[in-house]
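The chain below stands alone, shown as structure tokens; this is the form predicted alone.
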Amino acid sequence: MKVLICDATAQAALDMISEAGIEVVNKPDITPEELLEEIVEYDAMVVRSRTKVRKPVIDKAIKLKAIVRGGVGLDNIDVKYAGSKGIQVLNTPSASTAAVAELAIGYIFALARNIHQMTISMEEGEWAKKSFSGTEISGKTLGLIGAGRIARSVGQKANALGMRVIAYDPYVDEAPGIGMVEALDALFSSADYISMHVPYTKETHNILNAEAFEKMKAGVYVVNCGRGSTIDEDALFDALKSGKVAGAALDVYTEEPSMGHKLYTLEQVIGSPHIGAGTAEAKARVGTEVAKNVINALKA
């Protein structure tokens, strides 16, 4: 048996795969052309956001039996049409929400003290301590679109740093610590910051829209750790000019890599490469549950 490790993926899981008796073969770096050049050998593959398995990989992987994706989301894969050929899906929901809801709760300190602005000053020479004026958390109203593991995290921290928290999710009906909305108005209206948690479906497509940041209480703040193509950047570019939009942090965009993007012409915007799960601790845990997918997948 063998497995194709298609994006980067931590030593001690090849190590555990390895130790199961199932060749490893770690490609990290390779190409979409390669992939189907190479899948037909493989009876497992192992993928993060990088590598994009659909229908024209899946009908030349003929022995494949699992795909595993170290990490939440599963949009990069063809679900339904792999399922159709037989080929398990398998993800690591739980290793990486620590990692992701800190780097929310990192974003919405970041963003209410002004911290990225301060430091260009401050590399800038400058001692400008009257220019810049922050606001505290606490007190505040933080609205959670989504409200499954990595948002409860979020909101727990929130809570624990004094900040009311609200979400709506049409497939969760309560949450502990966090009130539940039962429409996304009500949720505009209301909420101080906003940071989305929901997987890219039909459904979630651009939920954050023109319309919605209309809706939005003037000078709010929104928080992207989840998926891309939930926020209509154009949308969110003019709300954030008109001054509707206080602030905005992205770690994830419509296109990645996101180079140059117009966002960043801004200087209320602040972001990252698409690193939520990008921890130590969080690497680890990703790595274990992969192996412990690819070895059950293939051993069972």
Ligand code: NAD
The other form holds:
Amino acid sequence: MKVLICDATAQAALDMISEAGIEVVNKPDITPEELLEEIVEYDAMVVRSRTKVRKPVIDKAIKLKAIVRGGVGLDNIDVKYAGSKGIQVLNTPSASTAAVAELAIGYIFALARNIHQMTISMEEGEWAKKSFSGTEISGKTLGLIGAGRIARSVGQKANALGMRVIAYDPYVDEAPGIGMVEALDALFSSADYISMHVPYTKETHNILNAEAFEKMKAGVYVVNCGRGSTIDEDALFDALKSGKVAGAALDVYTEEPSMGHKLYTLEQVIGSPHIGAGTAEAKARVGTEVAKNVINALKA
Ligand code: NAD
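After the form predicted alone, can we look at the form predicted in complex with ligand NAD?
The next block holds the full complex; its first chain is the one shown before.
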């Protein structure tokens, strides 16, 4: 039995798989062309979000029994087509919840207090004490789009920080400490912060678009540690330029990798290169779950 590791995965996970008697080939920088050529030999493959597993790869993967995704989102994998070929697709749903939720909370603080902009000002040798006026998050309303694992964790932390938390999720009736709203408009009209926690689907495509920004409170802050393409980035740019949106914090983008993005020409935008799950603890948890998934799929 042989597993191909296509994206960076914790060494402890690779060791666990080897110890179970499965040969591990670690190629975390494998190119799409190399993958097409080599996948024929493997019984399982491990990916994160970088490697795309679509029909051409699946068609070549004649021995493949399992595609294991370290992380939550499965939008880089053609799950339906893999299923039609009898290939299991497994992910690690809870391993990154705390890491992503903490990043979203960090961004809420950073937006409220201009932490990033003040750091740049200090680096530039300024003492711009009068230029930066912050706001408090306590007493503000946080609107969560999605009320799944990560959103609930964000909601719990936000509650503890004195925020009122509401959420829109047509598939969830109730969540502890969170007031569910039945329509997005109700969230748009009352949220001071909007944090995105939905997967990318046809329904969530550009769920924050020009019309949505129109309906929001003036001076709202937007955080997206969920998925790219759930926000219309041109509409966000316009809403930031007009001041309707006071600031945005982004970890995910329509196109990834995203270098030289026009949103980063605006000083009220802060962000990161899709590292929501990038903590030492989450990586270790993802690694352990990946290893268990590979072993269960190949040894069952
Ligand atoms: P989850 O499946 O527990 O929650 C997703 C929620 O979205 C579900 O409750 C679902 O009902 C809801 N939803 C689906 N369609 C919706 C719609 N049209 N409107 C409102 N809600 C809708 O997933 P999770 O573990 O909470 O993760 C949420 C998302 O975060 C994932 O889909 C993933 O894309 C993203 N994520 C990002 C990172 C990162 O590194 N930035 C890491 C992990 C997960």
